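Take a look at this single chain in structure tokens; it is the form predicted on its own.
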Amino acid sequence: MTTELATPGEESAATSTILTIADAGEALRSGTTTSVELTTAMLEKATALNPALGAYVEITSDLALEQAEAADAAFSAGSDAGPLQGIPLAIKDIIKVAGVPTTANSRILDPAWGGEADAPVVARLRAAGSVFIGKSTTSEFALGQPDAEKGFPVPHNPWDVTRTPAGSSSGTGVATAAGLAFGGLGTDTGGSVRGPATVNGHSGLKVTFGRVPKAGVVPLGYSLDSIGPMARSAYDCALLLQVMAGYDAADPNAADVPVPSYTAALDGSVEGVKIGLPIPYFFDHDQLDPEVRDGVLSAVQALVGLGATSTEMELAHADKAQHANALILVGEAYAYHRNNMVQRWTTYGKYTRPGLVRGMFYTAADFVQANRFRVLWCEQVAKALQTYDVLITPSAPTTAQVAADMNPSQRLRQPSYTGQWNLSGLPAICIPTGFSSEGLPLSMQIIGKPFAEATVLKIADAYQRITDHHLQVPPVDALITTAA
């Protein structure tokens, strides 16, 4: 199924055919590209798709342009800063880059909100050499849904444009997908790093949370936040998170834990790995769509054939996990913006206003019922990670929906796999495993220990290894002469 992406203008086969931030690395180091090359295709690209991929609300071609050439003078002078030197990102527009406006998608944020500097992890990827090539769209606060009315991109699934492309990080999402950036970042409040990997068709990790530190980053929920990589492949995951990994002062909630180095963890083998399979609810529930089922567990059985072995298993409450993650996350929600809310009700969007106004209405006592549970939830899957290596669950019940037939109150009642592993703050993975019958990416999920990123990229790695799914281009070139 591999297509080729079409691109405006002159560029170069040896550009054209690149598509992990692995690849480019080589390609740059052995000469074969150089970084401005490789971003002056990639804002071609960006330019003539973005009004049919709502990808991106800036595209910084000026900025993204310096850093490359700044790139390749430093490659002429022989110095290399790490894999990531002249390789093109997207930001996800409510994390600060210095010189360009934030927005969270939104009439509500003053474009120079937080100031000048980077946040700290733009910082870490500025100096590592990236290029940024733009600011990547997302829901209006990283919570509702996007709203053409309020003058934003809207961005689409590039496999299908008239579906939804998931999640708040969408942008950053698509833009992977379509040959727009490499990779980037996105943030995790739910599911919304997993959820655009999981019906964009590319890897997307949830890191463990306080992993990145998230100063800088306009807040949703302040206890379950978390900045995540967004690109192809797991290796490109885990060459991301070597940069963005790390404690720093500016964020409360980062941990002072070491940085392992995850590249050297993927070494190919799962031998002796112990697999934990929660059937109920996660593979049995009635919405969940037999394709998407199944495609979990085939791959489950290729890591099988890896010398993993797998185990049906229970984790009670799966259910409340998931709503008792939502009732957080709007209630943190509702307390960033509650003055905003009385103050400039219809500057929001149509969809965001009904997510806030849930957060008003739930009491203190939902509030800390909910939190009572999370602990018990915590204790649950912290008992079942003594017995298994990872959990494996599928990335969303079903594959990517019409964007024209959702709605908030369909949402609320449909399954969630993502967010009870906000509610325990573990890492968890979403890699594609295959097509389903209609050409829609299908996922799954890996979900590790406290910390354990290591291990949950290993693991993708390794699948990846024998499969080519996350290397799979949609066809977008079509939508390059219609967007034109």
The other form holds:
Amino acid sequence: MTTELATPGEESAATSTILTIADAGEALRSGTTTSVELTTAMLEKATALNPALGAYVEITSDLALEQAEAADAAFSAGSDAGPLQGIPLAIKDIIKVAGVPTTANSRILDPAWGGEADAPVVARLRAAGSVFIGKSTTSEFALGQPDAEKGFPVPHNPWDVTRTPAGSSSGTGVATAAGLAFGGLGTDTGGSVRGPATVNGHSGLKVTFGRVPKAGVVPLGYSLDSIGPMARSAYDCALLLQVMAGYDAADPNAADVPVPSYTAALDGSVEGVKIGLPIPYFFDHDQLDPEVRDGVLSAVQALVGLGATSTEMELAHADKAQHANALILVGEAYAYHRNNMVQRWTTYGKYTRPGLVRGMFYTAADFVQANRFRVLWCEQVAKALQTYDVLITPSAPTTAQVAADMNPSQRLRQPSYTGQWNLSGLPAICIPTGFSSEGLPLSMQIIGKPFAEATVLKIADAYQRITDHHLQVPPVDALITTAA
Amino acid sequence: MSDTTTESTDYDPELVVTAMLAAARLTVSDEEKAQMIKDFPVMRASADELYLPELEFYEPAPKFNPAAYYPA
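Can I have the other form now, the form predicted together with its partner chain, not the form predicted on its own?
Complete assembly follows, chain above in first position.
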């Protein structure tokens, strides 16, 4: 079956060159475009490419156009709710949006889960005038790989559709990279914002635990979950976070900590910033791709050129920290899923259930011990961050893997560089550093102190002011089939 | 493609996994169980590594505050 699609070719010159939230905001306010025009183009592109890229579980066209019209009317009336007004975004389908089913990409979950109201973070985006293009695909229950037999769209990496787009915030990652949204929401419990940002070639911020209220989100790991912004640029992540962050009583883990201006510090300067490079495990592992490592080190040198300093250092037990995060995650997740796993095992996807069941195999003492180790790890990292402003590591040991070669058992036997920062609750942003010899995105990760999102965003933004890796767009139009 | 390596242990992973699945009342396929038997030693080893001597005087991260459930 082929689809005749004239819209991508007909997309106006104005909309086709708008890549970021910041650019879109300027265009909206200068009258170069309207939210309806941006949204219409994006909806048509999303619809055309979803069969190939699987970014969305549901494209919410009516809602999006309604919101776009409201945004344009507000602009016309002289009302401006801020940088997100009129901006099309993707919402990960484990986050509640009023009036729209939430599936968690699972046949287990009642789509009416969570009731009728928006999750608090979604309510904030709605109040800011943003536009919801759709509910983006996720690994089932934010864990594991997609199972095509369950009937949900399977997301694909837009740089190479045979490769994984990573998870679990796959759909928002794919949509952001391919221009099917300007950005959106993901969640991160062990790397699920940062992984997709890494392999899809854009920016993704895991926030400090408690920075963004996580009520209205299907839980994975209660003491690890966070909602984070995903967008092309760190600057756009800052614009999103400005709206998302802040206390909400609906989340017992929400932090009542003032929200600073995340864009105020984005002045391109990193003069005097002290960067720590934890070499053992993060930079010397035998499974670390040399191109990934070299990309990070090259980026660090660029930051040094801007006035930062970098020092090699050590963080003991980084591998154990990854394991402790994984243990706590599956323990907390299995408690949530236990009854359904007993009663409806095969209703879960075939790649989800072996991951979830690991929570059953660990003992209660193991869970407690992982939480004792957690304190040691937090103390160690905090000591390091007394000396350094940030730590920088590779985002992942490799570029995007071939999807057909992946299985849940691999993850037990591979290094990973993201869960350590969920374990310690710290903010961490992943941004592109270039492309591999195979044309796949490379990425680095910048980790900061608790509630120092402004610092990690500042450093990421400074790097992106002198590079354009985050602005590269995969050649997705070739994936649209046209009528003969 | 599943991992085919089998870790060396001083216990029988098949006995352990079989018993734990039974106790948890989980019915899995033979293929799934076989992979769990291969994976269990890796998981067990990663958990065992966390029992570090230097954690002797460490309390777990989560803290319980009973007063949190009562009006101020």
